[in-house]
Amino acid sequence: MPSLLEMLGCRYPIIQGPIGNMNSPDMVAAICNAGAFGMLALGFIRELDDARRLIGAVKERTNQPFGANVVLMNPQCGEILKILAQSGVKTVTTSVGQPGDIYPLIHDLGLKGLHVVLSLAHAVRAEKSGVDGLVVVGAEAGGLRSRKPESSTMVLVPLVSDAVSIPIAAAGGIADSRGYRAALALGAQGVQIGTRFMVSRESGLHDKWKDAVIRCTDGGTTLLPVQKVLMTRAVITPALEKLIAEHPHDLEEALQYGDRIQAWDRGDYENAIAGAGQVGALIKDIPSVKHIIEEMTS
């Protein structure tokens, strides 16, 4: 069985968290050129030409291996996987769905796949479904979450490590060399990094979003209900704090008013949701991705 690093084919077992707002070929290539594994976020892309354009743009900027995340509930998932394989991509991550139906295609295309899991039960089922590895995401991570009770990275990673025989990458609460070393000690072969890469020089996120993360303190994020069965973790900005106080019983409905996620791209601070993991409390600067990777692996 290949190790995580063998599947990635890069210098360091550090995977870029595939955050949609960071879907920049410049960002992906910079991470690859610094020795880690850059990832495009193709999960919710519906136009196949958009996928081809993004993949081609990354290849113009780096000759290092990179990958992409695909969301299994996306009707275009299979076609996106074919485009990735044709482009020379070797490893992908899959999320939000049951992997059993898609992994025969992934393997027929000559790809390796890491499935994103939020619980021990999901990890065990994913291994039985034939996935090649796992991204094990603790409750403190940013991004979409389930509405079920979840365990922290410190608990979930060793639980999964003890229960499966395939390589795993840890995600959630990792921003520096301390978190990186801790993940390896817990049984992971590498890590997936989202929030720390969000707040970097190469990140295309709006400066106000980066500033919101830097200003985040201990306990400065919360889970917000979205998409009926999912949650997302966000920084508690003054505007969000006010919204939560005014809508204690209909927060999910209140969050639907206005284009809150895209508001960051417009700099509309009062109406935006600043997604981030709890590890934002540790982030106090905006270095290059090369500096982040070198410090993490030092």
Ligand SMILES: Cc1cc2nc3c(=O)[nH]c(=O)nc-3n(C[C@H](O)[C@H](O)[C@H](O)COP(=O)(O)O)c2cc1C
Contents of the next structure:
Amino acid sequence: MPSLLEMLGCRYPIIQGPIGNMNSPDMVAAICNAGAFGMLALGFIRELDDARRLIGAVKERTNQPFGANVVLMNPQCGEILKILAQSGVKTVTTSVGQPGDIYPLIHDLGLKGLHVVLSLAHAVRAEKSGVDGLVVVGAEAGGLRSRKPESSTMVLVPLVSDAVSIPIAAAGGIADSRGYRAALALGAQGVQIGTRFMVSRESGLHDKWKDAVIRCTDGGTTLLPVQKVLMTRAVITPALEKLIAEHPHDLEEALQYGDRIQAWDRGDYENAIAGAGQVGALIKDIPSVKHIIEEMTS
Ligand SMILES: Cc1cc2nc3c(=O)[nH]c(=O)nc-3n(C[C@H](O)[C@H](O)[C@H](O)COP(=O)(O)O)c2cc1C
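Now show the form predicted together with this ligand, given that the preceding structure was the form predicted alone.
To see the whole picture, the full complex is given below, headed by that same chain.
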């Protein structure tokens, strides 16, 4: 069975966490050129030409291996995987959904796949479905969460590591060399980094979003209800605090999450939601991704 590093084909077992629709080919390439595994976030892409354009832009900027995240509930998932395989991508991550149906296609295309899991039960099921590895995401992470009680990275990673025999990458709460070393000590072969790479020089994230993360301190994020059965983690800004106080019983309806994510593009900062992990409390600067990777592996 190949190790995580063999599947990634890069120098360091550090994976760039996908962030919704946020794609910066400059950032993916900079991460690859610094020895880690850059990834495009193709999970929510509807137009296949957009996927082709982003892949092409990364290939113009690096000759190192890179990957992409696909979301299993996206009806275009299979077509995106075919484009990735034709483009020479070797490893993908799969999120949000049961992996059983898609992994035969992933393997027929000659790809390896790491499935993103949020719980021990999810991890054990995914291994039985034939995935090649796991990204194990603890409760402190940014991004989508379930509404069930969840374990932190410190608890979930050793639980999963003891229960499965495929390689795992730990995610959630990792921003520097201390978190990286802790993840390896817990049984992971590598890490996936979301919030720390979001707040980097090359990231395409809006400056005010980066600023919201930098201002975030201990206890500075909260889980918000979205899509009827899920939660997502965001920085508690003054505007969000007001919204939560005004809507104790109908927060999900009042939130209109999709619209608030797009509010960044409209320059509507009052209504924008700054998604981020708890680890935002540790982030106080906006370095290059090279600096982040060098410090992490030092
Ligand atoms: C705003 C935001 C959006 C995210 N979108 C996705 C996504 O589309 N697909 C996915 O698999 N993970 C997504 N994630 C999770 C990250 O890829 C990564 O696993 C997570 O941020 C790790 O935790 P950390 O933020 O503590 O580093 C998202 C995270 C954030 C903060």
